[in-house]
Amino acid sequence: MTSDVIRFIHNDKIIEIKDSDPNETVLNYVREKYKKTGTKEGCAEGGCGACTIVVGTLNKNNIDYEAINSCIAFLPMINGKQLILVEDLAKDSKSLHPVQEAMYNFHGSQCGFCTPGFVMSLFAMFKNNYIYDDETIKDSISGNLCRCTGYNPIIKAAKSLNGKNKSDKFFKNKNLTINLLKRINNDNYNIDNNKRKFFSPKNISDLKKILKQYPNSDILNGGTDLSLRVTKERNNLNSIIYLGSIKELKYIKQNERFIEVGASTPLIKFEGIVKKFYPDFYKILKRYGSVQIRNVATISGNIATASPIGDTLPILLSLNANIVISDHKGNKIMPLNGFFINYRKTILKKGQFIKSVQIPFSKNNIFKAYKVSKRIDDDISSICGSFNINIKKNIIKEIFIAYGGMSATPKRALNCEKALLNNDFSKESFILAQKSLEKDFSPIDDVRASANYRKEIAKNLLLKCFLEIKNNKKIEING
């Protein structure tokens, strides 16, 4: 069945919108329609946090709270779940939510523009979590930016939830929410309003008749690459197909050779997971954006963009990531390496969408990966660098590097792996091979680096590896 209504839990109730904007976010829908003016517009791409909101999403028999930026999201990505709002956190005028009573007790409020988007992180750590520690409290307000530099204030409302009952409203009326959501969540929903489409899928069977169809439609995760272009470069998305809603692309499986990723899998589901293989991956995850942002991107979303600064693709590169590739005539697996083409430009075709990735394990293999930016958290990379080595008896018997930010697309650096296979595992091995980076990277200037500072991390990072796996110490600056 299809349906061509908007359906959203809010307030225990289930509220219903017809002909609606596919392009317009929930964002501008809660302040200009719902006229629930306490979420805020920042900087409408997902990078300040004055705009976040919960969403209560359908886990089986339990709710999943995920803290996300309205500025980005489409109004039908909300379809069937529960939305929550800072207005609606108090159980009554005189009663605040625990977390809003810490924030009112430690002062963490200042001017009072950023104050509802760290509420809604924090009542969502808050749903999420038991025990508040500093790790957990600075991941789940990495996403939001206070103008007046009240961190402190917010760390210590955030800590004082520690042992606070948790029984608030939303826990007292959890069946009822779950019941509701179970009403609303089982229809194809299909939007067609003055020439601009929505398709909202239920299973790949579906997802491919439609891409045949619509063999030009836009395909949307997440949203943090592409609502750009509405909320930044006001264009218009004329046909949209989101793949959020197909629980078939939404696993991560493991057998003796890779981890496989569907691709509506989350960044949060699956940073977890890799943790146990491959640490660095994990740590650059936590720094690829905010809680936010990670609760709806998905690695998959980031190799279809095809940025050149995309933080996962180095990584993938170097550890020969496979992706399937399918279409209404079946699916194929390529390597990762030969995806990218030119500037944002990939061999995907038209009618074609990335169904999973697949990264190996390399058990006999060294693996680091290194990000560079202005800023630790939830900031875009000046460079990535990212290295997997074999070495036996101090001979390089295997090699695999890639870069992110040093050229149109990113890629593997083939010149200084051939400069280093075969050779000792030496700090000389690696000063030589660092001139080889000359060769395979050419790097521009632009507002987040210049070229010659480019080239000179890039080298730097080639020998950070060297270091740290020879004195078997992580080298951090940042510690």
Given for the second form:
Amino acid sequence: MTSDVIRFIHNDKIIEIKDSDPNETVLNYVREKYKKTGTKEGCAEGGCGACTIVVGTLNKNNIDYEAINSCIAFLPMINGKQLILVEDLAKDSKSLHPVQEAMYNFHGSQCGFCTPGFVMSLFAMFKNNYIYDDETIKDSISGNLCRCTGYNPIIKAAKSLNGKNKSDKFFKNKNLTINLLKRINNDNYNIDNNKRKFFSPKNISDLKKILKQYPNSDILNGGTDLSLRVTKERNNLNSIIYLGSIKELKYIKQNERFIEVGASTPLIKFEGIVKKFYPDFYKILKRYGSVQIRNVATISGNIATASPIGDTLPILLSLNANIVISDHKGNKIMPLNGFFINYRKTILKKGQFIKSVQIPFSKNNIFKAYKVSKRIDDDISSICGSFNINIKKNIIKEIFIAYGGMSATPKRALNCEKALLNNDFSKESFILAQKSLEKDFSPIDDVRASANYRKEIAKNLLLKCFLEIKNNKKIEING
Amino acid sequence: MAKKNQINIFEESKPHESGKKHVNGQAIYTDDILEPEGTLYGAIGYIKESNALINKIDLTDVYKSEGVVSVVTEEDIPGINDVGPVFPGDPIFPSKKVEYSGQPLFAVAATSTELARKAVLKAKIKYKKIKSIISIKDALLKKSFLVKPKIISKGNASKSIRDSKNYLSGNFYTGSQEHFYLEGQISMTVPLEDGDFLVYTSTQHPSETQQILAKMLNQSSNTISVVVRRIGGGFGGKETQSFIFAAISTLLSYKTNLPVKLKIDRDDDIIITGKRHDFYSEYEVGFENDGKINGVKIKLASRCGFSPDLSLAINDRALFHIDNTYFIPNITVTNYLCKTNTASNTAFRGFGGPQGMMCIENIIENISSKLSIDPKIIRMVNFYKINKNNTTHYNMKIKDNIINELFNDLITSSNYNKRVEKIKKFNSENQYLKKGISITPVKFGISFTTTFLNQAGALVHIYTDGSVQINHGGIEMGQGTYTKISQIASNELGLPLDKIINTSTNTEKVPNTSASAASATTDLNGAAVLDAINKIKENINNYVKNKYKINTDNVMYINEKIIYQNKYFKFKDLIKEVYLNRYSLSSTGYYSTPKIFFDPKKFKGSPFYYFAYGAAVSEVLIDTLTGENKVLQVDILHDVGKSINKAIDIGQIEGGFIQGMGWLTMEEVLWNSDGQILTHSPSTYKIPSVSDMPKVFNVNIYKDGINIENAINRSKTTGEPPLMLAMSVFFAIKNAISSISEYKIYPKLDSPATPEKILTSINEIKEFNENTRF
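Right, and the form predicted together with the partner chain of this protein, after the form predicted alone?
Zooming out: every chain and molecule, the one shown earlier first.
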């Protein structure tokens, strides 16, 4: 079945929108058409969190509460979901939700403009967790900027939620909401109004048909990058194919050899799984955007965008990940190394999509990854270095090194690898190998770092990797 | 007259007056006001050239663009095409020459913001490029100044330096800073009858907005009303930089006779508006073996951008604070106001004060390194004292000096001395990670240094049901001024807070106000509200005296009662009675700061009513392989006098500190050589986020604090001063870098201390180490 009506649940009612402009953001819709102005616009690029809303997503017989940036989400992306705004949290107009009460009592607002966003991020935290420790709190609000408070009262407010009664109105209405969500969760959503097309298929076979028919469409798979073409560059996206409703692309499987991540699995689901295999991968994912970004951003979106500073890419390269490319003819497995051609250019052809990513286990290897940026949270890397090493009897038997931020694409450091392979695992080897990095990369100056700094950090990260393995001790300031 | 009769002890931590509305989304900002039928939406067009002669602006395609209703250029301005606050020079749309990349050239009104923003991109503009001046150094070289360099001096700096046992010279740079208020610039104008306009705008300065719009339209000020309920952060960025947006929305409204909302996209906001002045200084200092400074000579240059805006006052405040807490017997400062082809730099929390202080603190640190004496000692040796060495370089006698005691208290409470030893031990045991620590003081002068601005008005109504409205010229921008002033009124009238409403700041209610700036908002406006209340109380007393023939001395307003010596009334009842007997229950109020005077020509006088003091200890950890840094612990002791609201004061201290830390560590404003700003969005310009919080953050209010002047409740403001407590973070980072040379070399490091700058500084020390083989 196909429908051209967007349906979502708001305050336990089904809201239907016909004839929507698929380039309209949820934020603009909510503020301008719906006249709910509690949700604020701070930057229109998902960088400040003032626009944070929560969407309730059906997950079997439960609801996941996902904080997202409404400023970079297109309206059809909330099709089939529950929309929760800051105005909706309290059970009536005279009371406050426990999260709001805490923010109020702990003086968590000053100018108040960022506050609704913080409230929504903390609301999602409150719903999805039972214990609110420092790590959970910081993770939950790392995508929300406050220029007034310095965050201390907000952290205190969040901590005070420990032990609070969790049966808010969403808890009480849960069954009703689940039933409503089930009612609206069935159809493909396609809109093809005069100006713009938006396709949201529910399964892979429909996706392939649409891709074949409309090969020039932009694939929306998270959209935290794509949407800026509308909100910042003021372009139109005239034909969009959205992968977010395809359940067959939302999975994480593992066998003996690798973990396989479906194309539209949000990073936030992936980070929990990868933690036990590659702790450094997890650590970098935690600094990848923010919760709001990782709730929608996907690993294959990150790959297809092919940004030289995409944080997962050097990691996947050094882990020798494969990708499964698919089109109406079938599937093809290929190594990620070789996928990137040039700045934001890949070998992906029109009509093709990335179906999944396979990340091999290498249990006998040591894996390390480092991200250097101006800010810890939600910043783009100046440089990201990733190291996958097998050492036997103090000889480097296997080594895969990749960097982001060092060239037009994320790239393996082949000369450096060569310099180390089959050599002693010693400081001398690494000092020597540092030099060959100069052959591998000629980085550029930009706002994040100068070329010289990048060159130097690339070398120093290599050294750091050695020192940490050698001394079995991390050298980190955020430990 | 009604005597001062309340015992002023509030000190309570009342929540923000809008706190509940903040958290449930009901607080209304300019963009949230329900738009009248027919509202149009604006956008601004510009070119990305920093210096260019305009030949032709072809707007044909802009007119044709979907949804466009109207376009305005400089030709549509009936009156004065300038929004410059003190001096002219800030055209709304320049007629001939673009002087910075992003300078507005025209604007459109369309049926939606999106369509307006698309339309402005379609202009075809022909121009001729001229060579531009972007950096301070370039401006100094080419002598590109806004005004001729100013020299201030006391004693004989050259001679005292010559006669000193020790000598140092060097240079230092502190970077710019983007305000990054979360609510971007926005203005909505509604046309009224007779060509009058009602303007809602996010500004710190409604009165000047009103005056500028009136001049633009060639109308008198009484035809323009400006209303501001609250703004989503200002930090100085909406003291004058908001004017152009109010001007453009009003011009579009004037031309279309329809309401127009002009909401500025974040990137355009950062591109169009000015920021904190970056400062470059060169110094020479002469000092004794114990670190006592004999004389300082400083060349102090700032990047002002293309127009004067507030740059003269900002540079003055840098000059006023170049002593910070130190008595400098001989000093000469030559101040250069560099005119550059960049947006006009403007007010930012501290207003030049932080830049001046950083300059002297850097000198102190260099002296400490040269003499191998803990910088804490150098600071203490040079502090202003009580009975001697207590007059500033601008000849103001400091009467409220508490820095010596406060500093000592913090050394003890922060365990500074022991931690210094522990850090040295850590550093000797760790090759790649290094720790650093620093304690820095703050003394910040309170008052507008332009004396006439130190005045405020208020309007207070008591309605017949006993409810109260207060109004004043202050803007609520998160600093809690509405809350504090409501508390003042509540205390003065003996009423609970819910009986009092602080209504929107409105040029119709209180005219001729000063900007909410200079940390003076509550001091000035709170006192004006108090004055209005006392005038109403006088009326009430007059009635009571006439009617009941009782002594009205020492009347008390407590718990919704008005208590005379032999008789008491319920507040509500007496108010009703006073009304029925035809006495006024409404009054204006007025306040002007006493005691201050200043002769700008001689640069001498007493420009400040009082000083606010504080000190902070910061401990940091740096990674010498990457330059990354982390603030581990911060201990603050800050003087707020007798607090009106401790929660608000703590909030200002913590928030100001983090903002200062951002300025000095990660917030880096970058321009390319063509003068285009490169850091115009949150993806490239990083303000501190939650993980940048110090791991341990001990913030304390100085217990013995009291304002010796009669400021409201004997309190001291907390608006700007705490920002400068963050200097300790910067110098702790330098301390950590210095450890690589076993504290033998004091590193060169400019602000902001980004990982890259830290690593560069480390490398310089390493090279020196290798060359000298320690």
